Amino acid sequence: MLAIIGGSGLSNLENLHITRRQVLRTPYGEPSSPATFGQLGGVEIVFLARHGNGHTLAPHEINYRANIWALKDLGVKEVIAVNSVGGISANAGPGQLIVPDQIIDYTHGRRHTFHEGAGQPVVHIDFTWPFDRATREALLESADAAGQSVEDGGVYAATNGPRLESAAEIARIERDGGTLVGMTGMPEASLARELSLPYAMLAVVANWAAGKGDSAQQIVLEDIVAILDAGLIKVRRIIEHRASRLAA
């Protein structure tokens, strides 16, 4: 079974049969939101909204625990995370679609680990390359067989938000390494990592980030929404060709 995390502008498959909702429980609380099963191309799918139905939860308010936690314990065998991000590269513009190879983390405050409370290990994982191997190339072939222009490899920097950074903290993020900037990355892919379930980020660039490009006075969100709704029409033709081959 495929998981499909949607992100910002993504609330939804539109060529998902839908079979049924579930409403799903876990020793970490409700996840955002129910899963919805679907057929998509012959396989079997399950999708969840990361920020909820009605896009009501923060970044920082997710409980990314419980939503790693349900699609595992549904019997999911790979997680395709779609990712609404910031432009900080020269090839990381509005409307290119990425699939990055690394993180780095901002974030603070947030429930980390599945590994901690009383009579808890203390549990060591790698994370040297924080997405799956496989499901990135998987990714990559069906942008490919899909006819869409993909940016192989990227530097994810996940911030706390919900405020988008300033000019300063974006310099700072690309003396860093990174080249992408987002807010719900972490820590989606180090948990899942911890429960050894494949995962990969399928991101989609909205916006220049603070100081670059068109945002290099004020970033003006108006101008967010047309891009976004143009790459998530791509990210679905992706979703599909990966289905197809899956079944296949």
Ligand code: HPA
Given for the second form:
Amino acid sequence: MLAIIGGSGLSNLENLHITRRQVLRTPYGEPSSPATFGQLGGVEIVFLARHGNGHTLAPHEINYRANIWALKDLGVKEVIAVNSVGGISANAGPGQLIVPDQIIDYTHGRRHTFHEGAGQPVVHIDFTWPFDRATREALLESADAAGQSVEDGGVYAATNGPRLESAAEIARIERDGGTLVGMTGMPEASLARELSLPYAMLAVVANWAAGKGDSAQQIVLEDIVAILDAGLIKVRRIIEHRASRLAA
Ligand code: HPA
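Instead of the form predicted alone shown above, give the structure for the form predicted together with the ligand, please.
Shown next: the complete complex, the earlier chain at its head.
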């Protein structure tokens, strides 16, 4: 079963033939939303709205552990995370789709691991390549089949939010090697790795990051929605292709 974690703007999948909804419970509390199950291109899909139905959870309020645990518990074999981002590098302009291959984590105060608490052994996971290689490749292939241009590779910088960054923070992230910036990629990706859940990200650039391009003076939030919507139409096509590949 394929899971989609939908970010800002992607609270549903249009062509998903919904079969049922299920409220999920985990040892870590309740996930962001009930799971929506459905058929897409002949494959069973489960969809989770990262910010909750109605977009009520800020990035730092999301129960990432519950979301990832619930997907593992449901027997999911592949997770495609859809994340809206700000673009930092020249090839990351608004509307661009990117499948990043690296992460730098600037978040703090989030529950970053399943392995904590009294009596729990310390566990270190390998995170050299934070995204699952096969899932990334499948995403890139699906984009190709869907005729959508996607950037292969990028360094996703995870900031804490919910505010956007200052221009100096983006300049620092750029010096660090970050090429795109968002608020929800971590600890989602590392929690997925802790549970050996194949996980990759399809990022949609909603705006130039602070201080870049037409965001030199400010980020105009009103402009973001239309750009995101256009990008998410492409995302839906790519996901449909991924589903039909799995069905074949
Ligand atoms: N910064 C952080 N997260 C984001 C941005 C941004 O500029 N745009 C969309 N998500």
